[in-house]
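First, one chain by itself in structure tokens, the form predicted alone.
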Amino acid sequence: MKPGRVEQSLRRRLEAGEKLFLLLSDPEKPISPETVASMVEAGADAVLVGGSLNITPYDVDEYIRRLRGAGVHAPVIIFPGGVSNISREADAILFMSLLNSLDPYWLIGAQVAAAPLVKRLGLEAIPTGYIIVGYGGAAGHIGRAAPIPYETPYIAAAYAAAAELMGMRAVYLEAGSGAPRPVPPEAVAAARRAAEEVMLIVGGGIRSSETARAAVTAGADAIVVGTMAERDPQRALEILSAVKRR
């Protein structure tokens, strides 16, 4: 499967030198419509719609909505908690693997389940390794991970390389939702050295411009906040524009 328009969009972006933002929201507690149209006015590059728990199709299809309707024209892609996350109003999928799950269900069960939805739905999917580090947080709890040491960075590697041999085209390092620490940026250096081709991808925890930065200069391609959006817009577009001066 060739990536399709979402995911060459953002590849052109990486090539050409940018760094990416991707603001994330989940239907429960979502960040208002008029922040997230605001911070993709100010560069996000793409809005990720999804959460663990009590969420129905018609949230996520209503949320996406209310996004549109607020003008958010930067490409809305799904980051599935599970099979109820799945919309027809979204652009693209993160079809996401838990690498590091001890639940069968989570590494290969709900993705057969998502797959015959996906397809007729129409929905462009970018294959996508998912890796808990360290705290993990509800995505962690819920997949029954065995979350990454923050101390093992060569683990993080080990993973990061599986899931390029296995043809996955981005690899998603995540600390959690709110996470008390960050991904360390030993573990994202080492997952970029293992595999070079991926999409690396860094979510959990990023509080601060440093933080952002830190990720991006050990090799992260792009930036997952969600957290911070939600509780605090104006410290987020800090964290935007400090991975957009890169």
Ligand code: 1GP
Second form
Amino acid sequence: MKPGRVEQSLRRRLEAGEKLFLLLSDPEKPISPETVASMVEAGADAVLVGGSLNITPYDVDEYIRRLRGAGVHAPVIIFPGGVSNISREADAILFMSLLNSLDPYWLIGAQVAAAPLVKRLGLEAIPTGYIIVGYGGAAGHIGRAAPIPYETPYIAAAYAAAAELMGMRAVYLEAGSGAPRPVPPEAVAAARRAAEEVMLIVGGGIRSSETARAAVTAGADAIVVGTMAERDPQRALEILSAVKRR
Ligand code: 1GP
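Since the structure above is the form predicted alone, I would like to see how the form predicted together with SN-glycerol-1-phosphate (1GP) looks, so please show that one next.
Below: every chain and molecule of the assembly, starting with the one above.
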């Protein structure tokens, strides 16, 4: 399966030397469509939509329609907390396996349940290895992950390499939403060296421009910001411009 339009457009930006800012909104506690629109206007490259609990596909459909209504023209990519997040309104989906889950459901079961829907809806899939580091938060708990310790970047690197060897074109290093400590730059750098070709996405606990820049300097292609955009959109805009300034 070749990269689709959304993935190609993101890759073109990376090839042009840009780094990507991905705004995450959970339809259970959504960022207002107006705030999302202003962040896209300011340069956010895509909007990730998804969450772990209390979400139906109807909620996701409706939220994405509200985003469009508010003039959001960036790609909307489902970042699925489960099969219930799959929406016909999205442009693409991070088709993920939680590689360090101990539960076969999150490794392949959810994907089998989702695949016929994704095909039927014609959603563009971006094959992604999802790797939980450190804190893990709700994603780590629900996904029954064995989080990679903050202190062992070489393990993150091994997972990233495995993802690349299995043909995944993106790797998402996740510290968990609201993580007190983000993915360490050393883990980002180790994953980058181990999997040079993948689109390396880093998120969880990014609350400052310095943290975002450290991730990008270490080799992240894209950073994800959720909590800070919910709580303090102005601060999220500063993080965005720090990522884009480089
Ligand atoms: C969570 O990586 C994302 O899945 C974003 O985390 O909410 O901490 O920004 P934050």
